[in-house]
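So this first bit is one chain, no partners, the form predicted alone, shown in C-alpha cells.
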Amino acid sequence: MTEESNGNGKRFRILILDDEPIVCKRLKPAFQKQGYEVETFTESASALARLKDTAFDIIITDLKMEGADGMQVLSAAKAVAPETRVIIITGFATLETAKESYRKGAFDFVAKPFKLGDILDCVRKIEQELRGETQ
C-alpha cells in the first residue's frame, strides 16, 4: 500500500493552519510525500469556512493567530466533526494553554520549533488510533 488510507479506501485528509506561510510550505510536501491529502491555510477565517464544507481526519493548527485562534479552531472543528483529531502547535507554549487544549479535546500539543519527524510521528499515532491499531 503506497497511500495512507483511513480504512474506507480514502486517503487521510489533513488541514494545516498557520499564519506563518513557511510552516505550511514545510509541512505540506512532507505529509503529501507520506501519502496524505493536505490543504493549507494561513488565515483562520478561510480554514473555518473550509471546515464547514469538508471533513478532515486531522487538523494541525497554530495557537496564536489574527482572527480566530487555535482554541477557537479546535472548538469549531470538534463541533462540526467530533471525531476529527486536532494537533495544536505554538511558539507560545505554556502549561495553561496545553491544559486548555487537552481539556477542549486536542489530541496533542506541540511547541515550536519542532522537528518534522516529531509532527509526522504524531500524525502516525493518530492514523493508528483511527485504524484501531493502538497498543
Contents of the next structure:
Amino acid sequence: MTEESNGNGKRFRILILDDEPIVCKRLKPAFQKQGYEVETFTESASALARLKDTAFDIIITDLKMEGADGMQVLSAAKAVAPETRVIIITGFATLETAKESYRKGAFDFVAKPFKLGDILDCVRKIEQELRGETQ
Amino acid sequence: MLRKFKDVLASWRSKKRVLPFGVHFKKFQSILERNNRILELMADMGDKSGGEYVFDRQYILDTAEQLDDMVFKLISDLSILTQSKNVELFLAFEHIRQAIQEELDGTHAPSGKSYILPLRELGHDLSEQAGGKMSNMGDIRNRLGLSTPDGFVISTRAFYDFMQQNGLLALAREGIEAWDGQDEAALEQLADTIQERIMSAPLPRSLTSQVLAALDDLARAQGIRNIRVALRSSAWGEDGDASFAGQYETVLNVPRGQIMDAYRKVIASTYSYKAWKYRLVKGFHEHEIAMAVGCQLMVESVVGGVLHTYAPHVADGVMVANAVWGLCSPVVDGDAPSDTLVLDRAAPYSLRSLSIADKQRRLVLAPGGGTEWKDIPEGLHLVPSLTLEQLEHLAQAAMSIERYYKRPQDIEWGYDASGALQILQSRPLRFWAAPLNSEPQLEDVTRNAEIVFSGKGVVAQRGVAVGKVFLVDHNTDLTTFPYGAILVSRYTSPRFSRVMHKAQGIITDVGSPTGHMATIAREYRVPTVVNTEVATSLLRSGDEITLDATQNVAYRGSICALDRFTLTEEDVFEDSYEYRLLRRVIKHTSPLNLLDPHAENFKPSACRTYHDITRYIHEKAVEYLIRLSERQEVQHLSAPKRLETKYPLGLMLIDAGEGTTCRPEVRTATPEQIASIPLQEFLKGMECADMWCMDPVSVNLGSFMSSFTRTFPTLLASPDEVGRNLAVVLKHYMNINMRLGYHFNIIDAYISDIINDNYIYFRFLGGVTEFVRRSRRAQFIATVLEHFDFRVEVHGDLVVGRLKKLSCERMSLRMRMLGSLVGYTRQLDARMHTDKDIQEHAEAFITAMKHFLGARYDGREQRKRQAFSNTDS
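Please supply the corresponding structure for the form predicted together with its partner chain (the preceding block corresponds to the form predicted alone).
What follows is the whole complex; the chain from before opens it.
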C-alpha cells in the first residue's frame, strides 16, 4: 500500500465479475486486504444492474460468460461512467480480442491464469493515475 | 543357388518400405519436441498449485485437454517411427485419460473399490473414499507427523454398496423429493423410518469379514488381545467448510463382537433428523451424502480435552484449552467442569491464565464396552490436569495443525498412559463476527508498519506467518530449530522438510518456486517466499516479523490483524474445489514411476501417469534409432559407430552426413574422426572435465578440485549403468540423447557461419538419487547456464536452457562448456554435500571454464555490453 493511494481518504470501489466463483473468491480478499471496497458477481445481468445504480472506479470482468459478455459489460460501464477503468481477464486470450477490448476502451487485458500480484499492480497503477488526475 | 536365394531375400526385403534416414529422424525430433512440451506443461500445472496464481476450472480443463492431445500424438509418433501398433501404450494412455476425465467430471461415486483403507495411507487426496474427518486425521498423522490412534476407515464405497443393495439411497432421495419443506413431523418420520431400516438391513457380503480381518490385523500389530475401538463418522465434507460438529454419531469403546452394530449406528446417524436438517439448511444435495466410518484404537486418556487455537472473544493472540481427568468427551459434551488454560498463540506459548475446576469425577472406559463415570480421589480434585510441559507440547501440535489448514482449529486431544499426546479430531473453527469498529483498519496497520522488503522474490506458498526469525545456513543443526519460528536462509533446501512442521514461514535469498523445497513447503502449506535476494542481509535471528506471503511483503513486528484477517477469510484456497481438482489431476499426470529402463516394470502396461508414458517413449525412440542404423534398414546410412573414449559414455554415433571422417562400414570412431563441429567441441569440453576428475594436481584449481577427488573415486558410472546413448551428427549439427546413471540429457545444436541459424537447446532431467542432491544439481546447472547467457527455466528436476544466434565461435565455446558441464555433472551428486556447495561449485566451475576457454571466453558482462550494438534476439 503506497502513501499516494491513501492520500485523499476515499476508498476505491472495485466490481469483479467472473462466472467462475473461484476467481471472485480469490480476488475479493486480496483487494479487501489492500483497503479497497469490493463487490463480486458471477452473473453479468446482476452486475449490469448494479452498475446502473452505483459507480465503480474499477471493473474487473471476465470475457466469455453466459448472457452479456465482457465486451458488453465494458461498453455498458463506459456508457454509464466513462471514467470507469476496466480490466478484462480471460482464459481465451487472442490478439484479436485484446485489440478489440483496447479499442473499446479497456485499460488492460490480462490472460488467465494470472498472478495475484500482477492484477494488484495493475489496479494500483490505475489508482495512482486517477489520484494524480484529481490532485 | 545361394545368389538366387539372396536375390529373393533382397526383393522381399525391399517390399517393406525403406525410408530415408531423414524421415525417421524428423519423426524422432518431433517426439523430442512433444516430450518437452508435455514436461513443461506438467511443470506449469505444478507452479499453478502454489497459490500465487489465480486460475479457474477452465484452466484445468484446457491443460488436461492439451496434455491428452499431446500424449496421444506422442504415442502416434512412436507408432509411425517404429511402424508398430503400440496397443499397450494406447491402452495405458486410455486408462489415464479416463481417470483424469472422471476427476474432471466430478463423478462423485467413490472411485475406489476397497471397503477398508488403512489410516497410514490416508490424506486429503483420499477424502472421497475416506470422508472428511478421517482424511484430515490422515494428514495430521502422515503429513504433520503427529500421533493419532492407529486404525482404518470403512470406506464410502462400503456405505454405497450397503445402502444401494437395500434400496435405501433411493428411499431417502424419493422421500426428500416428496417432502414439502415445511412439515417437520413428516421429515422426522422419514428420518426415523430410514434409520430403523438401516439398523436391520443386511450388510454387503464381504464387508463384515473384511472389517473383522482389519480389526484382527490391528490387534495383532498392536499386540492387544481384547481390542477396543472408537467408531467415528467421516462423511463427505465433514470437518471441512461445514463442520457438522456433533451432528453424526461417535461410538466409543466398541468390542469386536459389537463392531458391525456400531457401524450401523454411525451410518444411521447420517439420517438422523438433526443431521438431515443441518444439511438441508447448509444446502447440501442428497447425492452429496456418503458416510465413511473411522475405526481407531480406543485411547484411555489420563487427561484429555479440547483446544481452540484462536479465541478473540477471550483476548487477542491467545489459545484456550479445556482439560479434564480421563476421557475428553465430557469437555465436548459439557457435562463436567474442566480446567481452563489461556495461553499465547506465539511460541513459546506461555500460559497467561489458569482456572482450575473442581473435578470430582472422570469418564473412563467401561469393561464391557462403552464408558462410565468414576470418582476422582479427593487429592486430585483441584490439581491442574495438565502440566506446563504437556501444555507446550499440545500448543506446538495445535499450531502445526492450524497452519496446515489455514484456519483456527477446534482440536480434541488426550495424553495416554505412556504420556504420548494423541490427536483425536480436528475441525475448523469459524468466526463470523465482523472485526470490532474500534479496531484500526487493516490497511492502516500495514501502512504504518515498517516494511522489511516488498515485492522481492516469488511466492512459493501463500499464507501469513507471524513469528521470530531463525537464520539457517548449511552448518545449522536443524534439531535446534524452534517451534513457531520463521526460517530465513540464503538457499532453498529440501533438507528443511525436517522442520516444516515447526516453521511458521520460510524466506530465502535464492531459489525457485518450482524447486523441491517449494514443493515440500506446499505439501506442508508453510507460507514461503523464495529468491528475495535480500532476506538474510536484512533479518537477524530473533527479529519479530510478519510475512504476508499473499501480497509478498515482510513487515517488522507482529501484525496480529493480518494474521486474523487471513484466519477469518471466508474461503481457504486449499479447500477450494479447483485447487483440490488440480492436485488430483496432477496425480495422474506428473509422478514418474518408470525410473529404471533395465527394471522389469519398464513396460507400457506399468505406465500409470503421462510422465511414465513420455519417459517410456523417449527411451524406446532412442533405442529404435540405434537399432535402425545397426540393421541398416534405411537408405544411404553408414553403420552406427561406437565412440571410443576413455570414459564410459556409451555413445553410439549415427552419421547422417559428413558428421565423421570414418568409412561408412566401420563400427567404431575415435574423437579425432569426428567432423561434426558441435560434437567436436562438446567432446573437447568433456575430456577437460574428465582430466580434472582424475588428476586434480595438473590443473591449478586448488581446494575445489581436490575436494571432489577426495570424496569421489576416479571412476564413476560403470558402462552398465550408462547404457547406450545416441548422437546423430551432421557437419554442423548434433543431437545427443544421453542417459548417465539415472538422469537424462538432451542437447540439440546447430553451429555454422550463418549466425541466424545457430542455436543450442539443452535439457536436463534429474534422476532418482536422493531428493536433496538432485535439486542442488539442478540449481547448479541453472546457475552455470545462466552465466553463459542461456535462457533458463527450472521446474523441479527439469532444467531447460536455450541459446540462439551467436557467432560460430561463441557457440563453439559454449558447446565446449557444455561438454565440461555434462562431464562434471554426472558425478556431482556425491559432491553436493550442502547447499553452500551449489554456489561454490558454480563459481569454481565458471573459474575453471575461464582457464579452459582462455582469452576467447566472453562472459555475461561482455555480452551485455555487446547487446547495445547488437540487435540479436
